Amino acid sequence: MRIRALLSRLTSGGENEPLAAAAAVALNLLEKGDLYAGGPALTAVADGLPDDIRIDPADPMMAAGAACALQRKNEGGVVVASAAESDRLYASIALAVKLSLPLVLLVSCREANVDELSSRVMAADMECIPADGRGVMKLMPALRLAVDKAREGDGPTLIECVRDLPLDDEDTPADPLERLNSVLILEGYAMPEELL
């Protein structure tokens, strides 16, 4: 319930949509002395998380120069990123790969900016995760995955969230939020009275 909170509080239409449920997830993962980096904010995580958390996407050269700085460190955090895609994200991938930093960046793309997105990640030899950016349940395990790696020192990840993907059905809700709703009632975790 706590990611149902955390996307509550970071669901606010528009573009950056995707990243709400890919930030909502990954806060959730992310453990004291990690950091989180959106809009021009880089965010600590200790015992709270303050309200005013944004997913606009974050400079990603501060946010692997803050991974480069908690890599020295040696005390195992771990940094996750929104970014969009740029000439300085690029500059961060590679930086990313080459000193191996413990960096997750989250990207939003459309659905056919996918395969040029994911070929220019890789061409740098950086894991790239196509995910759901609108799913919760989808963006969970690719988080959890990229995260641990960076954790364990395995390098960065970068997961692309894809926010035009075409709908399981024509019942499925578009809004994160309501489809991680649909989830938690179908699966029996609560009631629809409990998520109003």
Contents of the next structure:
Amino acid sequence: MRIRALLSRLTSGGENEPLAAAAAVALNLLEKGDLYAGGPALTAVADGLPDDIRIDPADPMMAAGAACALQRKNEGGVVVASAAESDRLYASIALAVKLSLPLVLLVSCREANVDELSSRVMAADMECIPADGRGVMKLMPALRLAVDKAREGDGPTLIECVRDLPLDDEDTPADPLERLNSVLILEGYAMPEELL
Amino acid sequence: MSMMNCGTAIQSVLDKAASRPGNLLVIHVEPDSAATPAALSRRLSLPLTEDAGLSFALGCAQAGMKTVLDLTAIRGAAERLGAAFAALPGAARAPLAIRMRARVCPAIPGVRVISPANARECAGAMRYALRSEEICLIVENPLRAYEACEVPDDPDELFVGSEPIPAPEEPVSELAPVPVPGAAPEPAEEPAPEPAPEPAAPAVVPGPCAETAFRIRAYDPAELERTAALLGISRGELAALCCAQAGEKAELILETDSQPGEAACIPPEKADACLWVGRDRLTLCWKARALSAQAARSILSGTAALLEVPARLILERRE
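Starting from the form predicted on its own above, please write out the structure of the form predicted in complex with the partner chain.
Once more the chain from above appears, this time first in line as the rest of the complex follows.
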């Protein structure tokens, strides 16, 4: 339900944000002392999250710098950053691998581009996990794996949030919030009227 | 008290800071080097460009490290750093000390630029930058990099540069209309025990100088000649460097042969801006419609640093 609240907050702008589901899952997994990078600045994860969390792409090099700082503090902190595909992303990937930084990058991509992105990231020796960017339940294991790996000092991971994967069946909603609602109702975690 | 040059003086300050428990991280950026994955070292060597290094260092600073970005290995970083800062969102700024070598001192909005003249001032500048809560840019003069002088071992001796130009709230294009504030006297470069918090400033950019008839006049041609020779460049190049302080589109007329008050190509009263180079002072007269006060101040301080004129700077605004 916490993820649903986060997702509801992140999608309240009404715009179709391809990284909203991944950001909601990541923010749910982060602990005190971790950092989330979205938009121009970093957000420290404390007891509560600020109202103005951004999910647009951050500067991956800045996120790498923050991860380097957390690595030197040696307190098990992790940085999760939303990022867009760019030369700066690949430069930060190379640096993060070389320094084994506790960094998880969320990159939105189309299904047609997954192979190209994966091959470039894996060529830099970075682990790359593709996941359905609209499905919270499908993002959860990938992000949990990546965050735990970073927290244990095993290096960075890139999560490819594919935004146009074919739906499982025609009844599956495309909207991440609606899809999560249907899962919560099906699994018995909530009644439909509670999710209005 | 020991004899040091600029590099060793700054290194000594950093070594002392690194020996104390704390969050100091020195990032040495060198494009052709390889990244050194020294696990928990206080020093890091990164193969980045200056703008990527700046982003990385700001990330470190935002995460709570006292970060020193060393750009001394990058040639011409001064010219490109201004653009990197201009493209930086306001929210990304964090306390940071940047060290670089340049003959021309850049004026970057929102950044305290400190241009120490000797090793003693270099040490004071780095001490100040490590204590400061703002972005400090220490610009070392490469011509004086190896000049040694006595540097006292006083941890409280600080060297503070001029007040930074207020940063724009959001990046603004160079051709955007600029509000023209009133003229303000150039602050004296005096050590301050503690940095004062910056007051909220209006969004102002230092330009533009396009279409400005700009001229430099030297009272003493021999003085200008000596400065050009010291820098290893021609008088024309020196003029161009001075002009670069005013913006690429400014028109510069350098007069070294005329005396004050003599008729010239553009009479001083008709020029939009006029810089007088004297033995012990620089005087800049400008018209408010052509140049903002902040642009005028940055031209004056930049040219003073370039010509190494003792800091007696006079700003005179014409209506």
